[in-house]
Amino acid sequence: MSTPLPLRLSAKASRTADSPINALIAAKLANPDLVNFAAGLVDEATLPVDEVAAITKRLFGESRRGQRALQYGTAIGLRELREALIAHLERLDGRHVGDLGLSADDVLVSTGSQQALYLIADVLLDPGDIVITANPSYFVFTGALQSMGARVLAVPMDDEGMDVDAVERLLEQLQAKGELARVKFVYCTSFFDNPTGLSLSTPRRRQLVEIVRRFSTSHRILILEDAAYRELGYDGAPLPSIKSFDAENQFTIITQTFSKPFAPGIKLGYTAMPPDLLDQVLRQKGSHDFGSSNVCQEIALETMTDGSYVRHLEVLKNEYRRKRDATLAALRANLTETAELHWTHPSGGIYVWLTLPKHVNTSREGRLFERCVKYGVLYVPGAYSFHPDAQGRTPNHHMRLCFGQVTFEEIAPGIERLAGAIKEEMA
């Protein structure tokens, strides 16, 4: 047989690598006894099974909307579904109706959040347009940024979140550069964000959206809010969104998603954006999927209305804290902190983000990493949520790890695993 012809890809192609985390679930599959605090899912053992199935007889229980189900849809989404969604975001900001300058009409329903991170980028960006994000910040969705040509800047962050100051300060360089006109949106996941936990501050928020309208002169700055934690928060006051403090729904927008609060096999997530954004969007989005699944649209829509989302929620939050509260118990008992090594202690989510002496390598190729698939555990390299510094350089001592999936039984004796292979390795 004839070796075939080489096939000619795309730029868009060329400039989209694989995931790294595709060769973390590929070493779990290969060992099934290692502690996985690498792969960012679920809890199995808390999805809705009993919900989802009573929720299911009824709608297809009856007839006319067993058959609304089945058929296709709209590409902004259903729009009982969509009210909803609306007086949920109100909820949770604890704003009256119509405060956060929102209708039904401004929210979109896509196939998962991740789908429309995706759409918005693909609408806003050309090859060498720049986003500013957070430095570590979601590498999935920036690894898809780079595959559009996006150029990716960032700016630190600590324990109140995302730098503004630095945002601030990178504008003011990229203006006096005559690269404004590049900037076309900030990327920020606001609550006890992927990959270290922590959250941007009250002051951080408001003052992010007064930064991105001042320097919007020729063009609107946006703020691309990734709130897909914002739920599962466990201690201390719940946060108000970015998207709160504008209420002409102009600069920002909020994607929400049901897969970390409810179910990840409802895959829907949801987006509130400003209604010239929303028109391309949803341009996009018919060429796409002509809307998201309408069997999975119903069920959000019945689990939004008869109660059981918010019951499912406060059976995570409960169980996502006794990890935590594992977790971090664990990390005292094996490791002391000090102040080059340490872990974040988040208020809500499923990750931990702990900082290693700078000698300590925690990359793919490192001793460490081996080490710990030798001992039974696995860890997400911090370098994959680094983007490269003006030397191209990224930080090898941290690691993300992830309590989700893994069960309350397996927490203690992982990081102490974890913690013998650390000690080793600084040895």
Ligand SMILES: Cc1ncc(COP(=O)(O)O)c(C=O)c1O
The other form holds:
Amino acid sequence: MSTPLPLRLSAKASRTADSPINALIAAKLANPDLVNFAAGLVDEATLPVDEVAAITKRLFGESRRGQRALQYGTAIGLRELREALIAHLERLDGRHVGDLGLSADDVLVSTGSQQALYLIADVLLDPGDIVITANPSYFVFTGALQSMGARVLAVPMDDEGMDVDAVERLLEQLQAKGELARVKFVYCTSFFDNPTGLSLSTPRRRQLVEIVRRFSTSHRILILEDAAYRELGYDGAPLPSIKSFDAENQFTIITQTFSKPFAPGIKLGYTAMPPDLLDQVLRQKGSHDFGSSNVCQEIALETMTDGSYVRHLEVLKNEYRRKRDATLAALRANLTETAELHWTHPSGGIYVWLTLPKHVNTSREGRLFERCVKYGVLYVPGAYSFHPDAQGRTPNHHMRLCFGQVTFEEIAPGIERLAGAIKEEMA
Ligand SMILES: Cc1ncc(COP(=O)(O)O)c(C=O)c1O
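The form predicted together with the named molecule, contrasted with the form predicted alone above:
In what comes next, the whole complex appears, and the chain from above leads the way.
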């Protein structure tokens, strides 16, 4: 066969990088003994196979419902599911949704929360528009922002999550430069975030809403609250959503998902957002897929109404809590925390974030990564989650560990291998 002529790709395609994680997942396939703390996947053994088997049997046991499940639906999603989801959000926040200006008409069901994040960014951003995020943050979404040509400006974070005073200072600077009109939204992974496992503190949640309100002079600057890990909380009192501080459903969007608390295979997310934004997002979703899978939506509806969702979540949380504890205990047993070497102690989610001494290079091309592969353990280099600072520098002495997919038994030996490699590198 002759060599095909090259494709003439769009500017957007050329701005879109391949996911760095694909290569890390492939490494696991090449060496099945590898303990893979890199893949951000959920625990396979806890997936709700029996619950979903019972639900699908019921669903397809009734021909009317079975037919509805196998038919096309609407772009916004199944009404009964959206009603169940709005009641769910109400329970999570302990607030009457009416007090937040919300109803089932403000909720979109999407193909994973990733699709909602993408569509929202797509209707808001032109190349050169500004999105503010924390450093580090969820690299799949910031990668999508990059491919849309957005300018991603990152502010630091600490144990209380994104530094919202830094957001305020940044907005002041942009205002002084006459660039406020280009600021479209602040992206914040507010609960047990990916990659650090940390959450935004309650006072900062309130403050962030107050800040975007104040800087919304000629257009609304929105907060895109990504709450993918919200329901995986293991200790401490539940935090309110950022959305719950926006009484009129004007400035905040909250995205949640069935992927983490239930099963990623049904690939459904849901988002509550201001109605004028939803109108625009629905137009885009109409041309993307004109509605998410009805079979999956019927399954999601059943699991929310028959009690299996809540029961499953408890099983899942117990298992993740056990794995979180084992990960932290193994780190403690093998490494000593210092000012230069430390890690987060998340109270939920599936990630632990390690900071190493500055001279230890965790990047994919560095010696530590190679050493870890040799010893049979994988992590995600922290640099993937960072945005370059004003001087174009990206820190490369961090790593993300995910205890979601590894088995409980793999954790202690996996961390021992990792710690061994780190100690050799530090020596
Ligand atoms: C922070 C965050 N947001 C959103 C998503 C998207 O998940 P999904 O599309 O499965 O809902 C992920 C997936 O890992 C995530 O880590």
